[in-house]
Every structure is written in C-alpha cells, then in structure tokens.
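So this first bit is one chain, no partners, the form predicted on its own, shown in structure tokens.
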Amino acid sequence: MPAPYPESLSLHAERLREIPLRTLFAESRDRSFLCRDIEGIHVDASRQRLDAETWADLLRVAEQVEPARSDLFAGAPVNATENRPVLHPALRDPRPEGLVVDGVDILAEVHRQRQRMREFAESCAARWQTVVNLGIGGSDLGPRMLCEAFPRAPGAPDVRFASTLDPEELNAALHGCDADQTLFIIASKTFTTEETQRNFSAARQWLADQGVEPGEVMEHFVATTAATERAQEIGIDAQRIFPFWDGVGGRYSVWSSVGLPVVLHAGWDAFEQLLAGAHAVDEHFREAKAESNVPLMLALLMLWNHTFLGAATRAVLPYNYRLRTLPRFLQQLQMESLGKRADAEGNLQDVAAPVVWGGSANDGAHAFFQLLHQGEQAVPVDAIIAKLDLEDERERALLAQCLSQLDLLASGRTFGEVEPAAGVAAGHYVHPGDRPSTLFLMEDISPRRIGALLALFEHVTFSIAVFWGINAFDQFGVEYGKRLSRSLAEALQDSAAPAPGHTLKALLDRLRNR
C-alpha cells in the first residue's frame, strides 16, 4: 500500500472546488510554479485547478517515488508480480557497459543488438521496396506512431503495418506490393500472440501465391522478439532475429529492436536522436529535485485531478497531424499500466486510474470539444502542439485555436458575457469553465523532441503507479482475456465443447445453428 496522503490535500480539494480558475488567475497572475521546460518542451500547467499552497503539500507526496526510482535505474525487479527488472531506460543509455542484471551486462548487449539493427537497415534499401510490420499492441503502436511522425528518409522502403485479425487490414497493407521486394517484420515479445501468428501464416501464403519459391519464402522474414528459440522453431534464421528482453514490456519496447521499422523508415540518425531525447529525460527524472522534476510534477497533477478532484477521464489532444496516433499510444501505455486495482500484495483497493482518450484536436474542435466545454464532467486535457511559424497564416490559425480553446476551457463564459440570439435562452451559451489543462509546447517535431515527450509520459506513468501502490508493468487482465478468446474459438469449432464463461451459452448455440 502507498503511504497515506497528507490530510490537507482533501481539505484543499474541498476548498478549491468552490474557487473558479478565473479567480485563481486574478489573485495571482504569476502561476509559473506550474510551468517547466525540459528538452525543448515547455510544459504549461498553469491552468490546473490548484494554488501554491496545494502544490507545496502535493510535493510532499513526491518523496514516495525516490526508492522505486532508484530500483528502476539499478535494474532491480520492480516488476514484482513477475519478478523482473524493468529495462526500457537501459535501451536508450549511451554508456557501452555497466548495468549488470543476473550476471549479464545489459548495456553491452543493448549496444551489440543496436549495431546489428544498424547494419541490417543499411543493407535493406537496395533489397526491399516495401516492409510490412506484423505486430499488435506495443509491437505496433509505437513504431506506427513514429513512422507517421518522422519524415521518410531518401531511398527508404515504404513501411506499412498490419496488427489485427481482420484479413482486410493485411490485404490493404499488401495492396500494390511486389512480393519479391517485400520484407515482413514479425514483432512479438512472446512469439505466441494470436493476431501476429495468424498474420505471419497469411503472409507466408501470400508470398507463395505470388510465386515466391518455397525455399526463398523465409528470406522475406525477420523477427523482433524476446523468444528467440520460438522464432527459430518456425523457420526464421538466427541471423535475422533481433532480440530484446523479458524486462522490456511491449508498451515500453519501441526503443528496442521493436523500433526496427522506424530505423528502416526514417534512418539510423533519426533513431539515435529519438534515443538521445529519451535518455535526457531519464537523467532528468533520476537526478532533478522534486520541485523541478517535470515527470513528478505531471504525476502529481494526475494524482490531484483523479484521486482528489474525481476526474474519471483524461483527453490527449495533439494539434499536429504527425502526432495523430499519440493518443492511441498513450491509451495503451497508461491504461494497460494503471488499469488495475491490486496493490503489491494483491489486496484490492480503490484507485482512480482515468480512461485516456482523445484524437486530433483540430478535428475534435468540431466534434467532442462540445462535451469538453459544456458537458457535466470536467475532463482534464493534455494539449500538444509544436511551435509554429507565425508568418504562415494556417499555422498561426492552428496555434490560435489551441490557445483559445485552453483559455475557454479554463475560464468559461458567464451569463453576463453571453450574447444570445433572439429567442434563444442565455443558458445555452454559458460555458462552466474550470476545466483543467496542461499545454506541451514543443520546439519542433524532431526525433529528439518526440523521444523526450514519450519518455516523459513513461516516467509519469511509473510515478503515479507508485503513488497508487500498483505495479505498472504487468497486465494480467489482458492475458486472461486472451485465454478466454482461445477457449471460445475452440468452442465455435467444436459443437461438443462447453461454452466458456458465464454469459455466452445462448449466443454460442445461435452461432452454431446458423
């Protein structure tokens, strides 16, 4: 169980619920205690619903993170339920050696595999026209997001993705491909994921149907996995397997060989810059004092909004088109990491992990922003935008939309300020305001900047898990759901098999009798 929170925080929450954000700004125009800069990202949380007194008491909670943070970077088994270290920070550590876990120097092995990735990527441009990544979850979302965010390097292959069981997705990814010049990456930590295995089989069949000689089919496959023996068992040559470790969770794996599609799409220099930005945030998180530590600040704000103010959801709203998949990436990172109730001892507890949702903020302004502005719930917002060219009319308009939306969410619009149309009641125009938000203003959308942004959210997730006393690195709910799915698939095929679960018998009978 986490240490008890200061009793004063509940009192602050009761007090601040009655104080509009407008009043907080009027009382203190300088709210810079909620603004930080890190790696070319200006984090402006001044529109959060708290004051300096509350912030001082929240900082006392930050002390809980220090022991767990030390264990994280030391390679200790902070994933307690699976007795594993958590190694994703090591994947972007530039030191050539020095982190020994269970007798293995992880950093030395990381750099060896990194060099193999680089050499392989350099050999690909002349051989492969198209690369199709077959993975799901963290083996898909991270690379997919980064390939959308980074420009395609000159001469790079066309990198595509297929993740689901729906055949139409793989068919779409293969549309127009020349089989002789198509490479598949099988990305699966365990090499047992059903979606990936079935797409692997379908890809082999496609190559055969397209006339690729049987003895050459497996030359079209490489694997990124922690289960190298399983990859070899299905015929992938050991020299074409790029391993990572059990201590690297899928949602934290884009820094590993799972990032191979990013290297092929954007080039090695872009991948190195991605790692460098993330490592800079690692060092900041490890060394900075609580009052200036940006991941800790954001985790404390999440604790404040969801545990003390009762917000049930959080919206992630990128304004730049190249970051359009970021909300989906953060959904997996935070909901798979935090969506659980058991503490370290397995005791069930009440926690306040939010539902993470969102999408393109520019599109959202014509859709779900209606709920953000005038809905009953106050939804905390993370708005993300790169600094734009103010000389460009459209970019200037995009930045203006971002900033004006955040101001309206915070300040609202009162009865005295509305100008209703004839015959329309003034209440239709009122905006309640007091919707908290944090702005992430990025210098640019470079690989280094995005690496820093993703590592920032990783460490926020780790810190809030410490505050809530849960393990951010297991996912037993996901795993049991997969088991039930396999049982049901067998029951659909075998009419004598019993219906799994407790609610499906009638529906299963209907499906069998169609």
The other form holds:
Protein chains: 2
Amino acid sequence: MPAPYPESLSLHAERLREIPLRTLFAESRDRSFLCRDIEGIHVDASRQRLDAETWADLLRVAEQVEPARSDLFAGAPVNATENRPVLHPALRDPRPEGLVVDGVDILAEVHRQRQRMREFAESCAARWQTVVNLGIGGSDLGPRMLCEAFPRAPGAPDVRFASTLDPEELNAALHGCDADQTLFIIASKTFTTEETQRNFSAARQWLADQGVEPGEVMEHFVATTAATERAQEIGIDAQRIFPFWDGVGGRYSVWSSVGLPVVLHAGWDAFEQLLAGAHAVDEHFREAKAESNVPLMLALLMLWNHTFLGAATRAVLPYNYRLRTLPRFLQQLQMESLGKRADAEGNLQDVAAPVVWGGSANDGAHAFFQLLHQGEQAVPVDAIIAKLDLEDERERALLAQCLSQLDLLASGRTFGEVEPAAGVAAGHYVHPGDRPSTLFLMEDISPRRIGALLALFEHVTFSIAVFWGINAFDQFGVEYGKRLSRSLAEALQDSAAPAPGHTLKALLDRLRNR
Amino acid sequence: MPAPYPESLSLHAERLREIPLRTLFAESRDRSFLCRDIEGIHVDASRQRLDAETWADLLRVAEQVEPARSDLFAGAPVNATENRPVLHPALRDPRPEGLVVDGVDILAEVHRQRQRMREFAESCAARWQTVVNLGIGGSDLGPRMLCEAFPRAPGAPDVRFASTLDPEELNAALHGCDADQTLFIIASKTFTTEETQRNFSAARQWLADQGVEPGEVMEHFVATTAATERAQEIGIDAQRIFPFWDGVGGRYSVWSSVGLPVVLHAGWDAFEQLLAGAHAVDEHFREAKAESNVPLMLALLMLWNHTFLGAATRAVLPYNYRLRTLPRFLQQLQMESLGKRADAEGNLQDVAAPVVWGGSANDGAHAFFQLLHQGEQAVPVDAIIAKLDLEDERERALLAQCLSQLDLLASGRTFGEVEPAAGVAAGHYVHPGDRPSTLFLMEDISPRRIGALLALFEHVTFSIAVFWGINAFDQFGVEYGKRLSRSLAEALQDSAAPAPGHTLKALLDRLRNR
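Coords for the form predicted in complex with another copy of the chain, given the form predicted on its own:
Starting with the chain above, the whole complex follows.
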C-alpha cells in the first residue's frame, strides 16, 4: 500500500476546476516551473491544469518512489509478483561489469551477448536481402516502431514484420521476397507464444514451398528469446540464438536482442546511440532530485490528471510521420503496465489507469480532434514533434498546427469571441478549453533522442505504478485468455465437445452447424 | 431538444450494476433478443449488460429517430447548422433518378458522374503504374481503409496515400515511383485544405524535378472535390475533375468520387458491390421496425453504455489484417460526428460521446487487453471478425481467440476460480468481468459486406446523434484550429509579430531564438 496522498491535493483539484487555464497564464505568465529540458527534448507542461502551489504539494508525493527506485537499479526483485529483478536499465548500462543478480554478473553477460549480436548483424548485410521479424506484443511493437523511426542504413536488408494469426499478414510481409535471400527472426520470450510458433511453422512451410532444400531451411531462422533451450529443441542452432533474460519484460525488451531488427535496419551505431540516450535518462531518473526530475514530474502530472481530475483516457499525438507507431508502443507500455488493480498483497485498489490512445496528430486535426475540442470529456494530450526546419513551408506549417492546437485546447474560445455565420447559434463555435497537454519538442529523431524519450516514458510508468501501489512489470490479465482460447479452438473442431466459457453456447452451435 | 429518456432506464441501470453478466446468461440462456443478422453479418450483442425488460424500455427511445430519419432519406436539410441535406445515402441509391434537391435531380447527377468515373478508371490501367491520393481526414481514411481491405485487381495500378504536412510521408509514398507513370489524385472537398494544397505543390515540384515536361505536369493530376471551379482555376482540366456535393460530408464521402482510389485499386465491380451493400442497409434502416432494426439496436446500446452505464470510451477491435485501419475510420466517423455538445438552438447539452479507439485485436491481446480485463474502467468492445476457415489452423486459432476474449471480458474469473502460483496472491488473477461487447461475425471481407458494415455504423452514428440532440453532420470544432495555425505560421517567420493565442509566448520566444 502506498502512503495516502496529501489531503490538500483534493482541495486544489476542487479549487482549480473553477480557474480557467487562461487565467493561470494571465496571473503568472511564468509557467516555467512546469518546463524541463532533457537530452535535447524540451518538455513543456505549462498547459497542465495546476498552479505553483499545487505543484509544491504534488512534489510531496514524489518521495514515495523510494525505495522502489533504488531497488530497480540495484537489481532487486522489484517485480515482486514474479519474484524477478527488472533488468531493462541494465541493458543500456555502459559499464562492462558490476551488477550481480543471483550470483551472475548480468552486465558482463549483457555485453557478451551484445557483441555476438553485433557480429551476427555485420555478417547479415552480405547474406540476406529481406528479414522478417515474427513476434507479437513486446516482441513486435518496439522494433517495428524503431525501424519506422530510423532511416535504413546503406546496404541494409529490407526489414519487415508479421505478428498475428491472420495468414494474410504474413503473406503480405512475404510478398515479393526471394526465399533464398530471406531470414526470419523468431522473437518470443517464452518460445511458446501461439501466434509466433504458428507463424514460425508457416514460414518453414513457405521456404520449403519455395524450393529451399530441407537441410537448409533452419539456416533461415534466428531466435531472440529468454527460452534458449526450447529454441534449440525446436531446431534453431545455438549459434543463431540471441538470448535475453527473464527479468526483461516483453514491453521493455527492445533494448535487448529483441532489438535485432533495429540493428539490421539502421546499423549498429544507431542501436548504440539508442541505448546511450536511454542510459542518460536512467542516470537522470536515478540521481536528479524530485523538483528537477523529469520522469517524476510527468508521473505526478499523470497522477494529477487521472486520480485527481478524473480523466479516463490520455492521447499520444505525434506530428512526425516517422513516429506514427509511437502511440501503439506507449499504449502497450502504459496499459499493460498500469491496467490492473491488485496491490502487493493482492487487494484490489482504486487505480485510475487511463486508456492510452492516439495517432498521427496532423491527421487527427481533420478527424478526432473534434471531440478533443468540443466533447464533454477533457482528454490530456501528449504531443510530440521533432526535426523542424522553419525555412521549409510544410514543416513550419506543421509546427504551427501543433502549437495552435495545444493553445486552443488550453485556452478555448468563449461565447464573446466567436463570429457565428448567419443563422448559426454561437454555441456551435464555442471551445470550452481547459484541456491539458504536455509538449515534447525534440531536436531531432535521432536514435539517441528516441532512446531518451522511450526511457522517459518507461520511468514515468514505473513511478506512477509505485504511486498507485501496483506492479508495473507483471501482466496477469493477458494470460488466462490465451489458455481459454486453446480449449475453444478444440471445441471448434469437435462438435461433441461442450462449449467452454459461460456465454458461448449459442454462438458455438451456430458456428458448428454452418 | 430530444424528449427525455424513460425514467425506468436509470432504475434498470442501477439494478443491473448488481447483476453479473454470468447470471443473466444463466437465468435466461436465450439471449437471442440481442442478436441480429443483416447482409451476411451476424451481430451478436448478447454480451451487452442488459436484460429483456431493459431492452423493452430502451426500445421506447427508438421512436425519437423520427422525423430525422425520414428527412435524411428525403433530402431535407437534416444538417441544419450548415443548412444542407445529407446526401451520402443518395450516392448508393440504384434508382437512376427521382430525388430532387433544390431543383436538381441529385440521383441523375450521381449516376452521370459515376459513369464518368468508371470510364476514367478504365482508361487508367493502361496509362498509370502508380496512383498517389493526396487528401486528409475524410478524403484519405475511407479510400485508404478500403484499398487495404480489398485485393488489388489484376493489372490495377499501385495505389498509395499521403495525407500530412510532414514531407517524409509524401517522400515515402513516392519511393520507387516512375514519374512518367505516376498519377496524383487531389482529394479535397473545399480545395483549400492546407495539407493537401501543399502536398499538391510538392507533387508538382517532384514531377518537374523528375524531368516531366512543364506542359505535361498537370496531366498527372485529377481532382475529387466539391469545389470544381477552384480546382479548374488552379489548373486541373475539367475533364479530370470528379465532383461530389456540399451535402456529402468528408467522413461520409467514400461513396462519392472520393472513392476513386478504391475503383482504381479493386476495380469497378468491387465499388458497385460496396455501394450495393450500403444501399441494402439504407433500405433496412429506413424500413425495418424498431425491434428488428439493426442500426437502431446498436445506437440504443451505445446510449445504454455511454449515457446510462457511464463508459467513457469504446474500443473497435478487428481480428482481420485487412481491416486494420477500420478503427481509425470509425474513430473519425464517431468522434467527429458526436464529439460536440450544442443542440439545434446552440445550447450546450450533456452528451456522453465516447473516445473511440482500438486496433488489431490479436496484437491487442498481447498488449492493451491487460487494461480491458483487469483495469478499473469497463470499456465496451466492438469486435469484428471475418472470413473463417475452420480447417486452417491459424484461422481457427484466431476465431478461438476472439470468442474466448469476449467470453472472458463478459464472464470474468472469480477468486474461487483462480489457481495462483505459489507465493502470488489470488487477487492478481481475478478478472472482474461484466465488460460488454458486440461481435460482428462477417461471412467474408467482400466489398458488399464491407459496404453494409460501414453503412451500419453510419446509421448508428446518425441515430445516437438524434437521441443526444446533436447534429452528426457538422464539425465546427475542427475549424478554428486551422485558422489559428495560419497566423501562427506567420509569427514563426516574423520575430516581431506578437504571439497569437494565450499560452504560447514563452514557447515562441524559445523557437525564434534558436
């Protein structure tokens, strides 16, 4: 159980509900107490709905993050329900050794495996034209997003992705591929994931159908997994297995061998820079005091918006095409880490975890922004924009769109300000305003910057989980459905089998009688 | 102002909060009063959280849809704030004539333009290798989604899309294109949309840079627009302008010439089948009595979930790869149509419009489903699955996943049922259940079926807007931000200009001083 929040916060929330953001800007135009700079990212939270007094009281919550934060970096089992340490910060730690977990120096092992990955990647360009990553969830979203974010290195293979059971997806990924020149990465922490194993089989079949000799088929596969023995049993050569560790959660695994597609697509230096950016934020998170600690600030603002102001969702809105999959990545990171209610003792707590959604912000301005501006519910927005050339007409216009939307969300447009067309009531033009946002203004979309951005969100997620008293690193809620679906698949084949579940009888009868 | 809802509905909501869905299934296993079939789509809403008594009372709200529904099909100005009829049903009406609006027989005009589009499309295959659609919002999402949903016809050009101001997006769309063989469609209702006009300029520049003769550049452009004169002024030949009409809203425009990319990609027959499926649902919506009317049922269930049970969001979860952009399409349709509060008189009402979000359901099962299953807020789900071959291992497994997830969301998993691992408290394994869903089980992803599905959601959206007393066809909330961004773009260039808006001064100072 976390300590109760200071009582004053509820009173601030009540008070601030009556004060428009415009007034806060007018009263104290210096809102810089909500702005920070970190690793070339300007974080502007001045449009959040709070004042300096509230911020001072929120800061008192920050100390709750100890001792979990120390434990995180020390390799202690902060993933208590699974009795595991949390090792993704270790994956980007440049020290060659010195973090001993369960008697093993995990840093030494990390660097040894990283070296293997590097050597393998360097041998690939000459051998493979196309690489297809078969993985789902954490084994898919991270590398997929980063391959979109970074340019393809000269001579790099064409890296593609397929995740789901729908055969059309793998077919699309294989379109135009030369089987002799195609490598598959089987990315699966447990090496039992149903989707990935079935796509692995389908890929073997495809290679055989395309005329690859039976004795050569398995040479077209590498594995990135924490279950190295299982991968070997299935026939993947130990030389082509790149391990990661139980303590690396799927949604935190892009820093491990799961990042292999990124190495192949963007090159080794890009991957190293990615790790370096994340490590710089690790150091900041570990060392900066609360009032200047950026992940802590953002976690406190999440607490403010969701626990105190009652926002049910938050929107992630990138303006850059290269960051188009970032909303899906952060959606997984935050909804899988926070969408739960059991505390350490298993008691269900009130946890105000939001639905995280979003998408291309420029497209959104012609679509779902209608609800952001004039809907009844206020949706906190994280807007991300990078790489601006003010001399380029389109880039300047894009930046202007971003800033004007955030201003309008915050400031609104009053009855007195609107200029209705003839015959239209003014109410249709009113924007209520007071919709909070945080702007992430990035100097560029370089690997180092993106590494910093992702680590930032990881630590925000960790911190708010501590405030809410839940474990950000387990995911019991996605496990049972997978088991249930296996017995259902059997029932779909065997019309005498009873219907599993409680609500499916009529539907199964219908499907079986087709 | 709509009539008030029957008082009994609030009482039902209170009563049903205490009754688990499991109990409803156990008490009256026949939940078929919430199941319907339409145009090869089995709509199974049995997992919605209500009983027959509640349904009977909800049905009393249905009559409120008149007279707006009659007006819609009669071409009356149901888009009252813009004083326009709503013509998208007319676009799929097979009658060659007979709907006169403002003295013009709109059906005759629709068919004349459709014939022009057909002839143009048939001339394209031999001439163009690549077609790039430049449009945003409604001029992008519909055709983009349908080009993904339908297979490419033999000999059809490669149809691509670019929507936003980020130059990287257009660059990516043009990657590998032969300029001589590339046609651009400028899709813009007003022909003033900033993104589209700037991309239009960039495309002209690209053609010139690629060596297309100045006199031939404009032959590489066609326009789909309601502003035909403006398109001509900018230099597009009248023969290559395919009009639609003011009464066709952007998000309802894929049935018009905005669907040209679909015709080019999938062929004319596919487009006709798309229209036929939608028209069949139009007829159903217009004629079926309330208790068997599928769009009305779905609208009443939205009312139930959002106005009475208080759900803040709804998730659209397709299981098929070909339907991966459907969530974005329905997000625009519903959030732009419903995300507003002003009634006909301009008075602000309580409108419980949800955030609509979602994505690939199979991917979601390894990511955001955690919150759906164990988060505090209950998110109503629309699950869509099509084209099932139970003999195919992967397709069978995919169907099993879909059904088991919906069952688990509804039924939950109690303390008594869980089997905790040693040392883990049972609370971590508990699923609260009672998360409502509607399953759309489609016989296939044929154009006719998809046409029916989209028309279904259009009429759901229209109906609930009537229940909520708002206009589903305007979008005042996305207009002012566009104006504001133009003055901001100027301020970014001119460091002496004052900062527009109320919250941007510090940020502008920073950007200008770089």
